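Consider the single chain below, provided in structure tokens and representing the form predicted on its own.
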Amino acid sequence: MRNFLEQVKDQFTADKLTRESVVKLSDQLDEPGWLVERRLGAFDLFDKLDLPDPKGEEWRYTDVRRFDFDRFEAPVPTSSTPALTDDLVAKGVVVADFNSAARQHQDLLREHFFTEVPVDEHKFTALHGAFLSDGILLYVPPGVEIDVPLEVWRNVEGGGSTFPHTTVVVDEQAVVTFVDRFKSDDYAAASLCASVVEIEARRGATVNYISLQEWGRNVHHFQTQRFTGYRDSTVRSLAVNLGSAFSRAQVESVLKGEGSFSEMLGLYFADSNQHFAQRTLQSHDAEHTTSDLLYKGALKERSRSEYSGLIKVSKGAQGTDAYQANRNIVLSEDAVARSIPQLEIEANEVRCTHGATVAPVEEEHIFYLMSRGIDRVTAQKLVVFGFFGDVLDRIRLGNVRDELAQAIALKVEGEQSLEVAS
């Protein structure tokens, strides 16, 4: 028998992003009276909130003040909830879509709902707020170490948009690795995209997170990512951009209790014209907390990247341990990158680190391979494989690690001819 979410689809014709659309997709669905107000007050929010202004630090460089939202269609109800084995469920274990979360589990939705993420953000988060199609709720009870990664797929259509939202809550001494993964086929209709990740890691609490952008040549990205760590936690997460016609991806770490670690890993490879944007934060407001960031790029073709990066300290979070840097490498004369590294320290007994390199593939490197019988696009596979083998070696889950391998392999070795669209 096929679930809720299955006969709703069937049913639905999308709109576009509209307020009217709001209420026909939160009807279709059923839900309950505060979803629907929370949805009609996140739109009402996107319509009033100006696109985000390229002057300010966190979207410098990266201009999206003319954004066309009417060329997207309103989501379709879908749901990509993981399996769950018998044992789990019987150790207390919660994972739904946010639909059968709001009728069984509302109180838990209730509490974890855009609290670490306002839905205020900015547009694409109140937009997002008002559309979300695609949630999942995810809430590992103390103690139970959940041995076998959880992933979902999300997917769109072309010319369609999806909102996926992520919430998980792991509870003290509770370990869980969540994959998402975010993939679709190359449409010549734009599409949308536009995420949110909340993770709530509690005492002593271990949390895996790996976000998986593969998307389709005319997809445009933006995510939100924010994890909070409380007293000896450890939160280790990897954003990996690979796909998109544009990406911007936002990923925060909020350490709020004394002891708690932070382990912050992107990879990213454009080529054609593809654009990427990264923002990262690192906030210790405690005591003795680590951060550790490492975000690593190759550009090739006509492709962009931005990285901005920041680690604040709070006052009074003295024994503050932060690192960060971002390391880039141009493969063609065409391709540029940027990285704004930054500081905010209001604590005395810390240490902080931080650097950024753009540099591009040493010629001389190429030449040296070749005049030992290998080819040129070997050569430059080999470059490129050393440069990224600190993170690769950094991933815990091995067929994520032989993915990622064969992925940039592949971008090595083909000329894109696919122009995305802007």
Contents of the next structure:
Amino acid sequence: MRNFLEQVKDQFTADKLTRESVVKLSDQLDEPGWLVERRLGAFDLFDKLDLPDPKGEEWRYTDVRRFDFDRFEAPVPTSSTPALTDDLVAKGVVVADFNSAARQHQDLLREHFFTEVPVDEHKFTALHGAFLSDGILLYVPPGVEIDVPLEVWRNVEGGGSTFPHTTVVVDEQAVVTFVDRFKSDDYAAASLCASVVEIEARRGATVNYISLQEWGRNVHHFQTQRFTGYRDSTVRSLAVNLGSAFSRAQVESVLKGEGSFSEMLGLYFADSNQHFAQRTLQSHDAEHTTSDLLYKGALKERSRSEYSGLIKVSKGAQGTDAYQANRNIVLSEDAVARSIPQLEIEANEVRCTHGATVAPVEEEHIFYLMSRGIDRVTAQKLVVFGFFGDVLDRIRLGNVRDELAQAIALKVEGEQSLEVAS
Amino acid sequence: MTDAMLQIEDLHVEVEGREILRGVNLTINKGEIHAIMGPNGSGKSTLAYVLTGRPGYEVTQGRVLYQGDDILDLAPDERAKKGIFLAFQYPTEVPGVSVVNFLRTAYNAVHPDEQKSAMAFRMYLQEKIDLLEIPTELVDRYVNQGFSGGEKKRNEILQMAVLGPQLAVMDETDSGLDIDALKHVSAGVNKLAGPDVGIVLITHYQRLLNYIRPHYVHVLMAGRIVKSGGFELAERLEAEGYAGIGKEMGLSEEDLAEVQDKEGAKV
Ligand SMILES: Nc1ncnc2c1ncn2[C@@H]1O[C@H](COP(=O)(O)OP(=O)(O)OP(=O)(O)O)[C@@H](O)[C@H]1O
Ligand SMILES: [Mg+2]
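If the one shown is the form predicted on its own, what is the structure of the form predicted in complex with the partner chain?
Below is the whole assembly, all chains and molecules, this chain first.
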């Protein structure tokens, strides 16, 4: 497997994101015919679709109409599957990368890639469908509880592109925690990541999914995460955005089964001229479902963020509890945060709250702390930690929590001089 | 070398373009306890804030020497590191920051040579908590958030006890304290007091001064110290109010009217 990939890498030359590159990629991966067709179909869609309109709800204030795809080279296929213990393999847990799934688990692949997130959703999902290059499929059989988090590391080269795909299917009463890490160096040349995450929690299953976007400064990140919760399932998600030049994350929880629960946490900290756009959906499609969303972000220097969150309660979804809060703390006068909550409620027995705030760091607070001998930067750190405290407290993985605390401290301290074009 | 800890000379201060302090002169030597009394709005808190370097308080004339050095260009944290402490009249609530974390950070900043680990600090803090008879659970809460008025004041004194300043200014720390709390706070202040420490008590009530005996009492009116004396001055103010002293000291009709308005408004 490794050798095979390495051979592929050697043959690979710097092609752009063209139809020919799709054929070449599929060829080199030795994929079955139906998959080639699927990729090409996605590419044609990509070609046909317009870039999303910032006037529409989903991309409001996020103008990518002049996004230039010619900057990026076609992806180099990689695989980043976590290792499974023999014990888990014996219990029937399956982890497959896209390339081996294409040959060994064709049924799984047909059934589970792009079932929840269709390729035609928008231009970036279509491109993802064409160039999917770092896919992972995890299946956890009924009743299997995996207590060690499974982690994967995604990477991209300067000037390159990557199209990671995460599919997690957790069968009845099974439990798993999955961490997707997106991390690279700061490159001079712009890179692209278009990622799709599809998570299915079957009856009574529990899934914790964490996405850590810590890309280098010149990466452009587009991500769609979709969670589907069946009866009595629990899905907890955490979407972190710290890196990249531009990041758009769409995180959607679809509660299809009675009694299902979804916790959606978000943490972001933008500095210099970083631009983060986030779109969330809490879709209640069954009775007695609960969603609890808390997205918190800090902004510094000339950074920008947009958050738009929709709570959607369908007609039959009586007894829905839906909570949504987006809080922003702004550390400089030049940073801008926008927050737009939206409600679409068709059921009548619903408990629903939403709130959005954008507030500067209070100079009053800083002065009080400084009057006790604490320097300005440390005072800001205390205040910003205080701000993020409730999100951090809800993160169950200690190592992730510690890492984030450290990243936040560095962001407060750091003076970003690096300028990147967006 | 004199024993002067703080020398305030002809201090004029403006807030939002309005002159609040109009030539304050005050010298505090090591080991002395001074009380400053004065009607509402006379500039007592303004004077306290200027000493700590609060933004928005513009010194237009005069100077402030602390241990011989002009401190007016120093940032608030630098002044605190030099040993200046203000117990705020209205302590600020800082959401999300626990008292214990805040205080340890402050302690380690003010005492760089005596850094304390979380555990060592906790023990040190407990001593102060016991001394001031403060509910221990208070220090695990967020700074002043949801604290009662009296709890906020006691938290200020806890901070003072922890940091061990050279010059402590207490701005109406006694207001809103019940009798027991007043005794504990006074015990804390008396414990801090000593030959190397200067203490300034801003207060409206003689009550506090029965527990902490000042060496000097000053009356601040209309932005100036109009009279200084001993404890008997506090007694006289308690009995007569401010108008008599104002007249005696030759305050202008305008300034007197201001004082009377405020006294009237108080009732
Ligand atoms: N930030 C500000 N903006 C406008 N006016 C201010 C400000 N701070 C103080 N002042 C004014 O300055 C004057 C003095 O206020 P200061 O708080 O120093 O009075 P004080 O003597 O402490 O009164 P009190 O006994 O009521 O605490 C008041 O008239 C007050 O309204
Ligand atoms: Mg005052």
